[in-house]
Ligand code: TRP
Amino acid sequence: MTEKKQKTVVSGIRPTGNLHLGNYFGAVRSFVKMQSEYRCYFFIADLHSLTTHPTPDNLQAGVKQVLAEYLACGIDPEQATIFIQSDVPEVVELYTFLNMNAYLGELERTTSFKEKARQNPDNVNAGLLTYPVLMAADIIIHKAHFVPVGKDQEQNLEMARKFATRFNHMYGHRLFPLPKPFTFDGHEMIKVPGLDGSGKMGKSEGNGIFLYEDPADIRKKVMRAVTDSGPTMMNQEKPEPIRNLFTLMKIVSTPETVAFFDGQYNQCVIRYGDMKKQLAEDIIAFTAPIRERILAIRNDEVYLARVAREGAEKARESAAKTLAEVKALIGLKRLW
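So, to be clear: I want the structure of only this chain, in the form predicted on its own. Can you give it?
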């Protein structure tokens, strides 16, 4: 086993909406590479999604969709452990133990909790408050060394490190490694912009192109993308909405196509309609094979059930071993 393969990586995604181009280029594409280099646990965080009270049908559909999309993108259950969070009850048990040493003040100060409480003042539930504790349990139960996280989750990862440190210190045993953020190589880090002129592509912002998206919908979305009235000076700096269009084009189009429209812009003769049409067709060409695989896998419920079952077995084996060590240190393992 290589030195890298001895290191453990853990990452989870909530089953709230389909994966989009930002998810693919920002994370999933790197996961596919990582699975051959590290011991990887990729899970679908259905327990985390309960803070927003999805209906049972929506929850089940979301889990099934994300599992199919992970597989369609190239995550291999023979190389990585892919599982559904709620299939590993050991996580919830560790979550309970960690909650006993998580303090109200520090949880109330987390940025994610304050933002969620502000956005949804009628749904400030305990699950939102202890979200970082459950996230910590997800990570440290597999003794993760690395966690790929975006900027919005950096504080929660720091909380996981705090809870691991606190447990190690309290029980005088370095049981948990302190998980570090996984840093991708510079050329692998791609921030995919949204179609609304600013910010990054997101699930809930309504500015994304989904891997599962129908070609007709892709064309409509791209043609509605924010632009301006066009350049008025040769070689002038591109405003953010236009830079975003070019960034998307660099991701899915040929260098020659990008160079053509860049030249058109610099010469003040660009027709945004033509650029958008080309961009839409290039996105469709890129996503089409992934969409076909998603459709095929999503309809193969026998295969999906097998992947989920085998993933749960592997994840539970890892989790149970850690939990037994935790119980022994706490004093919950009976010696009589």
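Basically, rigid core = biggest C-alpha set you can superpose within 1.5 Å across the two forms. Owing to the predicted nature of the structure, the values given are computational and were not obtained by experimental measurement. Positions refer to the first chain, counted from 1. What changes on going to the form predicted in complex with the ligand:
- Taking the rigid core as fixed, one finds a CA shift for K116 smaller than 2 Å between the two forms.
- Superposition on the rigid core between the two forms places the CA atom of M233 2 Å or more away from its counterpart.
- Once the rigid core is overlaid between the two forms, Q85 does not reach a Cα shift of 2 Å, moving by less than that.
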Second form
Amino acid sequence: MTEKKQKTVVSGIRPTGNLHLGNYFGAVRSFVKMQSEYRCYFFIADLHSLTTHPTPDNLQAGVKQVLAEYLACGIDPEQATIFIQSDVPEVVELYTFLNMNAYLGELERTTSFKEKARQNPDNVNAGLLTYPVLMAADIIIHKAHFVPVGKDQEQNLEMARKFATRFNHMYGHRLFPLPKPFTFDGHEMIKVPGLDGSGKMGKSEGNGIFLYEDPADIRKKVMRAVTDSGPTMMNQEKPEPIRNLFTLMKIVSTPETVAFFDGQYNQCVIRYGDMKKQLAEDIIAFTAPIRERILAIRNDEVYLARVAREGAEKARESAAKTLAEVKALIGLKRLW
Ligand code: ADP
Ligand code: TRP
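For comparison with the form predicted on its own, would you give the structure of this protein in the form predicted in complex with the ligand?
Full assembly next; the chain just shown is listed first.
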């Protein structure tokens, strides 16, 4: 075993829709990179998705789709443990314990909670409030050192560190390592923008470009991207919608292509239509092979079921070990 295989990585994605470019470049690309070097646990966060009350059929379809997409992106079940969160009930037990030391004030102050409560004032449920506690349980139950996630998860990850630290202090043990964010290139955590003018690309934002998407639909979406009437001064600063277009291009296109359109922008001769056409083709060149693999794997239910079953076994083994240590520290191990 290499030195690095001794360090542990955990991350998950909710099965709330097909994976989009934000999920890929914010998270999955790092999963693929890390799997050969670290002890990796990648899961499908079906319990987390229950906060928005999916129908049973939608939930199952979503879990299967994300599993197929993980595999199509190149996560290898021989190298990484791939599992479905609800197959590992130990996580829910740890969540209960952590909840006893998670305080209403700090949970209410979490940005994503406030945001979701504002968006859906009729569904401010306790699961939503304690969402970061369940996420902390996911991470620390495998004693993770690194968590590859996008920028939007930065605060949730900070809370995971807080809960881990609190448990360690409370029971006078360094049981849990403090999980750090992992970024693909060792720099900033990434935020892939949407093409609707502002904000991030997201499943619930309704602005996703999906790995599974038909090329014709990708072209349509990219051609509809918000732009403006064009620069009027040489080298002028780019407004947000234009910056977003360039950000996406930096992600999928070659540096030469980006430099070309950047030059055109700075010279005030850019034709956004040309830029969008190029961007659409570069996105398709990237997604098309993944889409082919998704189509093939999705239909192989026997294979998908085997991956999920074997992953669950490995994840439960690791989780049960930590849970036994936690219970002993808390005083739940019977000594009589
Ligand atoms: P979504 O935000 O689309 O609902 P999830 O919340 O399940 O998807 O996110 C799964 C992973 O993808 C997380 O690591 C998250 O940080 C990452 N992610 C989602 N959207 C983006 C984005 N626009 N840019 C970067 N990373 C993202
Ligand atoms: N909260 C994450 C998201 O919405 C998904 C998630 C759940 C997760 N548990 C996790 C990510 C543990 C990393 C580690 O994207």
